[in-house]
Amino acid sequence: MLWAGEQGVRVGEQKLAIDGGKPMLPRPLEIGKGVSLLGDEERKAVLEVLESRSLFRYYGPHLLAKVEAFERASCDLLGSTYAVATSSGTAAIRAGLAALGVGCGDEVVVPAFTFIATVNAVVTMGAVPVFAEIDDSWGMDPGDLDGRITDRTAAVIPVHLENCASDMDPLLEVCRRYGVPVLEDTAQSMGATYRGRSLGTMGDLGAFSLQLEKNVTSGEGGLLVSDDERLYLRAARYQDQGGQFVTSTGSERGTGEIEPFVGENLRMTEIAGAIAGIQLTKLPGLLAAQRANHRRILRAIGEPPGLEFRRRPDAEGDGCSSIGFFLPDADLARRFAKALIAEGLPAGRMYRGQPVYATESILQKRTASGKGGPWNCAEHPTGVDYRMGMCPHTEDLAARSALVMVAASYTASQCDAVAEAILKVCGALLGR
């Protein structure tokens, strides 16, 4: 029996579940974040809502102002001037890019390796999507960066992935050479820090999601925060079908700093305000329990020939929900993905293993009318065109790349069995 790593994990030669071996834990690990964390206060914070008749967020027989104290809440956890409550992580990024201006006519660029969310986001509010390299931390590539910016780049979005920082410093730098304006995707990492500053908080725009997987959720639920004054009113209108009261700020409607334009209801409703406000004061005790539980993993496993793991810009600021992986070639990755679920872990291979480009409606520049949308405009062509092998490192990257999730729910010895999972893969799949 070989041992590795500080915890001193036990590594012998066993049969792969996969193969027809026993699985190292008897039962698949949840994957937990907020969702594990829900229970009565959550549902104390729904029944008072129900019971005040006020689902509204701005009006109601007895109006409680959940989605208005969730804002002011967010703001004072990340350390942001304004914030407003939308209705999913998607709507979020639709307001910022309003409050932006960006529409027909724009370009922004985004990372080739996303959720499709970041991209159907720029589309759907007319503007052509921009392709950028990652690099091995799954976030924009800065040096890449700096060659996509042309005179109709009105923004760019890093995507901050798994609760891991892109390298906002380079990516910042520039974006304020260009002066173009940064809308920061931070979906999957709220309460994640960048050298001590809260991810989402560095751009001019920070895009929050609350869906079931995310660290802080109401099921759906979007948030989008801002030190710029005219950017958070325009925002707000925006979510608020973009004027016929004015604007929508706090729990008021009808002031008159910003002219009104054209918006969407993506507004939240007073349940999912309920359940992000109780969320949210569970969110510290989230972050330093995947932490501890990452580090001890971490530590137990050591570092296996063959396996390169992820680079974190920000180790300390992590949000530790994952360990991300590169294995020498996509086929081993895939192979190494598919043992580690066999032995119970909850891992996989991010996105498929594949750019976000690689998805069909983008490929083909496909939109519901049927008529190109942005890439398609008399007014405004563009020669933006996609193809498979148009990001080669992004592609290498995403093919190679496998994760296996963390949840701040896991105990000491389950923590030991990933441990001793993972390490029994590599020593069946790599050697030792």
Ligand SMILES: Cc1ncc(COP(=O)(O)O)c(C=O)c1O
Contents of the next structure:
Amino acid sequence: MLWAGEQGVRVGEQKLAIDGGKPMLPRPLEIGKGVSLLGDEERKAVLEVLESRSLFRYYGPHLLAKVEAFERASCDLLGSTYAVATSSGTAAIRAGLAALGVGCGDEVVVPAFTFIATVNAVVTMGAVPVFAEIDDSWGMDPGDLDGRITDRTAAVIPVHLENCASDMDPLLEVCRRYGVPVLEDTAQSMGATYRGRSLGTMGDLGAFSLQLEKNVTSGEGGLLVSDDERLYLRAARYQDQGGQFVTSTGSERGTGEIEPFVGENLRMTEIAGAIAGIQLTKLPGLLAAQRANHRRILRAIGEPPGLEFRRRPDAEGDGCSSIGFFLPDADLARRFAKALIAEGLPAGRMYRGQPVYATESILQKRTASGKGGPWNCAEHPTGVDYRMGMCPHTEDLAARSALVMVAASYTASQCDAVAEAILKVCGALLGR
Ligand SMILES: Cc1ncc(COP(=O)(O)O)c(C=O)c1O
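Shown: the form predicted on its own; wanted: the form predicted in complex with the named molecule:
Then the entire complex follows, led off by the chain already shown.
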């Protein structure tokens, strides 16, 4: 039996901090993945680039080729053949969709529970997002995906939320059966694995984010990986204005091996590449520490009655940046998250407990031009409509979800305090 907080009072019978009791942690715990490891190595690498005066990845007076080195190192670490770095994770998804030739007239299946960027990337590339239900892993439900594929489906984007894999084998089986390409949104999960394979390397393409909250960060940044040379060449062209520099050798501008097309500027800077390259070397250590802390907390909390855990399709490969829960109902999920925060835990409800299509711009199919966007393009005068209630299983799971973040920086006693806080809140809200 765990004892903490108020002396001589059993955990689970103590007054919650949210009700005026003593918080389990004296100060709220700080989280941070790659950002918590920023140090002298990154500072040195940035200064090197500044001193070289070569801040652009494709040329400069003394080009250090930091972006290219980051791309190569990412391939080695993830087990991928090709990589192209980008200015953001959203940019990586956009370049991936461009590589697949996705555009007007196409549908792209995305999970109904994800960050809005997954959906925005599809819409801004001119395609119509179609939402599939999630399952208790918070990943796309393979059974539901099967029913969402039509002859307009040009890609499927499974999303690996919070360093934990979607159930890729059944998802890939469905996509292969229909011959639909897969772009994995691995923005939140660089370095995590599923049955021995790196997330992002099982589909045709994998997109990663290097935004501030991610495992590897350069503040903003992204990466797209693939084993398919043609897809890689097309993505590399797209992020470089259709091939301004990627097709050049020295001062000669070549045409490259593939047909030209219009692109945009989604290029990574050398400063970002320098930081990302150092951060990448710290990724295995970050994941190992998160996993050890996660294990310690899980062992201490056991299986409190009334609390269900997010299913992990491959617990061993999980990058372990959070523990996901399901509460018996939405009201309890809200109170659970609030109570944990009051105890000093970095906790909350993923995406406010709502499906991604609850976002007003999506529900109303409103783009910047106000002219209808992909839903009304000539090739695709689609009947696709969005409304609350359209993925009822996802809405139920999302509303009952809560999560506690797990950081690499937690000490053993902080891990124990996290576990005790979870038990205290469970005791008070769910009974024993
Ligand atoms: C699931 C998911 N997809 C895409 C993105 C977009 O990445 P970025 O913010 O680097 O554009 C994010 C960022 O948080 C994300 O969480």
